[in-house]
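Single chain ahead, by itself, as structure tokens, in the form predicted on its own.
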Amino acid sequence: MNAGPVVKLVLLILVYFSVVSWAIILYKQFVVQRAIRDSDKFLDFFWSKKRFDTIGQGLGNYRHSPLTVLFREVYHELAQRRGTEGQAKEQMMADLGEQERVARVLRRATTSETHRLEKYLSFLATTGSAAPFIGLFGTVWGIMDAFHGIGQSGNASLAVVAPGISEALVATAIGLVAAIPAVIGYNHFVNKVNILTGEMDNFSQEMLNIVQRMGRGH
């Protein structure tokens, strides 16, 4: 409370970064865990069924899975292109143009879901990289103020120097407190998103293979 206005401003900024980072970490933990859980369940459901229309009717139970979004987009694309409004008939022929359209739909859906899963992670990355330097700036400024006060008072004893320097060092400590959880959270969620992205890529390839087999009349 005895620090200068610049150091106080730095501390307020760091507290803001820390609070928002923890809010993002908790939110992303909820979102990512839910996506992983629903994806595992959806894959089991998908491979246990034989018809697209049957799978389409059960998508509501796995709405948090990015794989569900991929399937829904392909399902709607097949239904629209084949002139049906409610169901996509597997037995109908799929030509080469249709396979290309399905591939585009899958790429678009994968990109959209990846961006959704990565939302707010850039803030964690920014906090992890910037917070220590913001705290260091507050510390340097606080030390400058401390030495300026020493110069004005003309007393350079340890009892006079130590309080000002210790108060300035608090800014660096708060910067690290804000940065460390943000870095850990960012790396954790990037790894989880990469796993989900890999699952989407694999599922997209399986969907393309199914569409290709449909085009051959199998």
Second form
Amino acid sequence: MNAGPVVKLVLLILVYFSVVSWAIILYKQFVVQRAIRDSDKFLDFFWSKKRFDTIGQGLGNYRHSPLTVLFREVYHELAQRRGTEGQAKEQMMADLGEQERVARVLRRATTSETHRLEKYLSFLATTGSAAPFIGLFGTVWGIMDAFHGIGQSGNASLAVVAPGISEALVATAIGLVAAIPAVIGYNHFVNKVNILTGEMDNFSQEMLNIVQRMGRGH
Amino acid sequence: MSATRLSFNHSNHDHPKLGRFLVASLIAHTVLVILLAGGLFDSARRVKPPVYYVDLVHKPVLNPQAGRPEARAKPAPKAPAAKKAVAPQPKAKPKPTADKLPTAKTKPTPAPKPEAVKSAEQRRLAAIEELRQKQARQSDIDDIKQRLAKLQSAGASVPQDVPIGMPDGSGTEAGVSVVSHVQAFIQSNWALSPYLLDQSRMGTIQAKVFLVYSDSGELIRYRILEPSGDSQFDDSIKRAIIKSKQLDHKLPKTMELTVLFNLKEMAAVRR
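Next up, the form predicted in complex with its partner chain. The previous block was the form predicted on its own.
Time for the whole complex; same chain goes first.
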């Protein structure tokens, strides 16, 4: 390829974007798929058991689900309170501040898990929006170079003009090749993360209800 | 529910490393680039080798050999061949002399030897047999003649091996004469509405033009030596010459040509 250094640099950047985008797409597919699968299984398991300690012992089977993190945080919080205060369960749960603390723990865990699930998605968004422009820049630069060469050679036949423009257009093509999968992947994973976030919100509400019922001694 | 049972790390999600996926993506991209560079997908857009068609029949040469400029115009050479086929006939003519033998035999009757009579009969029988054969041959020749005439009228009697040249050619080169080629080329670019022509004068309208073409087939200059007297015809010839400023073949050398354009002939070729 006879492209200039700027066009070559643009192509390298686009290849880098493409490689990393595809790595993120594969990684996210792996992580999100397992998270959804383990969440479904964990919810079935959660509602089939009546004791927190029994559920806590089986968490290892669903370690990829974000819901297990929420449950673990609440369970840990409740255990810490009981271990530090050493008071009776009824007395502990009667405290109205306890429910707020559990709610805060759930919000923190939900936020943390959402961030974990959304990790690297910003790179896909950046690639999807910036790669075509980077490619376009490379094309414009390449065409500028081509016309400069034509002006110097003084020959404007199609045989002289076409190769330079063709090479310059490769940059736009690679930009689109990098951007299209990134945009599709970004939309796909954002949708999946939204589904998981909704599941976490619902689970948080259920956990708060349970903690509240426990406080009332039901 | 003791704290010891909750000893697992809540942040432990057993995540796979992104690095592994980066390596996988890099390998996939490298393989794709190698496949593209190797031309795996290149077969669809591979350029087929160009095919060149060379019109040898109309190649203009300085000294065309004897032959025909076009395959279609070759019935003429066949006529001599037909004549040659007829030629053996005169040779057969002397044979009827055998027919006269019986009449001649009446004269030697004064010597009526028995052996001589026998041989005379044999000779007579041989002569009759020969006459039959001659008649059969004659009927075959007539049949061939008829078939030949049919083929000639159908215009399909051109043998494949007739040499490419000119009917009046005396040189050694395969091709047509430069004048014929240039005239045919200009005529191919000639156009004139028949409604503008004076039909009564059609046979007499002709113009003589002097042309100079370079060896690359480019028209250098031209001049109408003898105008036809019909300005529309002269103008149409000029337009055709200007259209023919670049010939479709190179010429052997820079040439000065005098070409006669006859309206009736040109109109006939056009039809």
